[in-house]
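To begin, one chain is listed below as structure tokens, in the form predicted on its own.
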Amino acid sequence: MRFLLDDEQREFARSLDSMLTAADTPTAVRAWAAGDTAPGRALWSRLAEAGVFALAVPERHDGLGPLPVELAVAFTELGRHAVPGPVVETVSAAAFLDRLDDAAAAAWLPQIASGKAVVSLCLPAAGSPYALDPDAADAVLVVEGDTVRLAETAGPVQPSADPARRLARPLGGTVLAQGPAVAAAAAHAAEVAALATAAQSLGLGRALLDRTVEYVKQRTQFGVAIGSFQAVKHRLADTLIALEFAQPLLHSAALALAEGADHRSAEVAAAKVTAGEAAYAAARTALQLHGAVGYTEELDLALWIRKARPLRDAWGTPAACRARVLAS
């Protein structure tokens, strides 16, 4: 099995990194948390132009995919820049609709590929009764058992540990489809969501590590940079090792999903728990080594730190992922 990215995939990652850096993503994150989704939607359009959402949509519906490996590459960069909005939910909704192969797929998939439609997906069977950012989405799909409905209203927004993640229980709506195909499509969508979230976590962890390394080079104590202390070096080395360990697991899971391998569920679960725990550890390291300044809302670091734990628990808690691995 090949774990290394090819030249085209690495160039894709570099181009997304450059675009998101130039787009001043932290400003869009802060606006999204304050309820102003316009900067985030503008960023969304640029991601669509780069082909990010088309990676989850098949060619017959104006997409480029499904391409799980490229999707993992893209979402690692989205996590590195803390992109706001239901990006994971939109690509998993595309995976869900693709498996239904009905009028709903023909109606929504081209819009998802082009970035015109922001879609949130709620799968209570996957561990959460909440939809992410349903108040900002163009459509909210709710799957309960073998039934999927298009929610009528977003429902009251709930507080979240991350202000840029807006959660709500969608209400009402019309039934789009029923039957065994719905449950099977939902299971596939949950795997795509877990993979994309694992990639987001990996990118988030790397961003936190990079920012912390730069900080400990500049902050001095007793006349020397705090990064010269052995205790600080060890903490950063442990963080790096955890993130490096998650990388091959993520690529292996993406390949297993692309090939439809029988063991793909366990591969995705292993990648999700490893990347999620590594990112959460990176957040704790960043907070400790930044000291009191790490708590401040004014420092952009908080935008990454506050996402680490929600991402760790979204689309499969560590306990649930470990149980899936052990059961395989």
Second form
Amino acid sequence: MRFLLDDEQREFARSLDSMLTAADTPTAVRAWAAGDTAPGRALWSRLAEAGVFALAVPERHDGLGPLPVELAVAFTELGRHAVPGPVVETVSAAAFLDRLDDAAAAAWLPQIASGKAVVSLCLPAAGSPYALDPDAADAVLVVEGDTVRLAETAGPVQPSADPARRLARPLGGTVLAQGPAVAAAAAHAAEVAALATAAQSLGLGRALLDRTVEYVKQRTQFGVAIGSFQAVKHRLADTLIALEFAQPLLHSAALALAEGADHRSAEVAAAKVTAGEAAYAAARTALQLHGAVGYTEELDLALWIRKARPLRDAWGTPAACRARVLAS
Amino acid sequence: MDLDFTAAEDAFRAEARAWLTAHVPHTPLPSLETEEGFAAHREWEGTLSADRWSVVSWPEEYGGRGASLLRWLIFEEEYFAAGAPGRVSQNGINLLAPTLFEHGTDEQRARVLPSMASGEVIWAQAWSEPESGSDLASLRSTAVRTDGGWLLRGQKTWSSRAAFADRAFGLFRSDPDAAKPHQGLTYLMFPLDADGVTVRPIGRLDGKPAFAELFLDDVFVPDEDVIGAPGQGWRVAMSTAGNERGLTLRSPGRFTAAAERLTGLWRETADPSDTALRDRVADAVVKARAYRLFAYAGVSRIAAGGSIGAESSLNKVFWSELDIALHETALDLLGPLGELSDGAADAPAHGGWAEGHTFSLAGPIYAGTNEIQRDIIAERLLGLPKGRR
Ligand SMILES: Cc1cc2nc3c(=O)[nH]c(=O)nc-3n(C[C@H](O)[C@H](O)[C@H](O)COP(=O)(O)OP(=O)(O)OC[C@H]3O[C@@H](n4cnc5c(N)ncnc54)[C@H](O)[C@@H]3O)c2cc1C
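After the form predicted on its own, can we look at the form predicted in complex with its partner chain?
In what comes next, the whole complex appears, and the chain from above leads the way.
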């Protein structure tokens, strides 16, 4: 029993963190929101070079994985930097295709691993009828029942509460595969998506906390730093507690997925609801403690704040997750 | 990263489980906060220690098994899963013993620990005073130098089970002229039946008589019962406080077992359409799981050479709020049956949920209130500036 990330995993997180810091991710997020996906795709290539997408792809298709623990580590950093685009959808599409094990897998998985293909995935059975950023994707997979189709068009794009997310119902297309294996693969992909989203939430929450701690140390009112007020301190202490206790649930869920454990669905659900709620609470706290400046678009903080609620509800709402925790 | 146990750890778990199955009393003992319950629990401590299960993590020479922290966690999981009695020796085992391991002398350890492990001597914590709760360093009771020892004078209060316990440990002001309140304090052990000690029981919120206040009137304590150096009591006591808030006072097994019982109650009694209640059950289950995994991560960190410092305050706030959530949710599932307490014939679990609920409400107060813990988290873990206290 050594329930700790090893040195290599920690180093991987650190290197992604510094790469994303150096890459000026907020600018790419703002561009993505404005409809210019080029800076986001450039970021995407660098993530691919770092091996992020290969973690979801098996070795026989030029990947490194599947490695759920490393995926959780990577997606925590993606969340910390609010990386835009269907990152979760791409890795879960990889998990889906891997389970189909046919020509489609051979065609798409190496491209996903190398970062050439951005793939969106829509699984209405997992909660949402919308695909994320299908207009920016190279392929969009839609699973209905036991049929998967490769959508022809993204469908009309609808705005999300987070400007860097765009939603659409993909239309038309050709049937790629059909049968019980499709449904099983989709269920597996939904677990991977929930895990990656939980990790993103955790990273997002940590970024919100870090920024807010820095802010309350330097903002003064009544002649002292607002961070010396107990009401402020206690709210931040609660934010830290919620995030700290979400982390082991995330890691345990990743291990359960890696081992294909029977209880993996409940584990992933527990991680998802806890990280999602913790990040949303962190966003509320961040906004409150920044005051009105936090309510402006100019501050990068807005990029994180506006993502918290959508991530909490994507790939398993809290209610759905809680039901799954007790279903086993 | 893994959560796998070795074959030896699995064997340890199996051994603990088998022993507990054979020995845990079939009917619950009376509350350890009452005189007869205290006696029954003292006897249980003796049963535990006869087979070396009372202090598994201590070295063998003091009655333990030299078990690793991880094995201690495993033992505690089995202990609570088996529904074994509460530990009447907990203040000694969780607070005094770690202090003696860290700051005591060999002579003190040899003298104090074996009788603590066996339940022969049960210890009370005499820290709080009427005017000194959260601001513990403001305490006023004194220790005055005398031939071969010290004379204690003053008053201690809210001391759990001191009404029935044998000995107590606490802080006293030995240098009234020290520059700061944290200086000039000395940590001492003293008998509760010594000349000059008056023990007055105080009823608790749950009607149990086991709190007590202690009036100390020139109580003699020999030098050999000073822990650490005279005047260094604050430092000695704070290493103990970390233990109290951290893992050892409230091990995850307790909440894991309670969450299991809560899930069972939900399956038996809940209206399936009441999703609000379902969500609260799920939250309690998830939090108990998070606490357990957090403990495993902490134990892994310690095994890798790390230590737990202010992180113990994260634990304190988390377990105390979790305990209340578990019990409040159970009471909501029980509805009108929820108020039946303490062995009530009609009550599920012998009224344990109602009794446990009242006790859980004390969690955010004792072992350092949660307000104080949040200050510690904000200042030491987040680096926020110290404000007025
Ligand atoms: C069940 C139980 C068992 C106990 N057992 C023992 C025992 O065995 N031995 C022992 O010595 N003591 C024991 N205690 C006492 C316990 O340690 C104290 O109650 C605790 O330290 C708080 O002190 P107080 O009760 O005097 O509250 P106070 O310090 O008066 O605090 C009252 C309220 O004010 C808040 N407050 C105080 N200062 C601040 C601040 N700076 N910022 C924000 N809020 C603040 C507190 O958080 C609390 O909510 C026990 C208490 C309980 C409830």
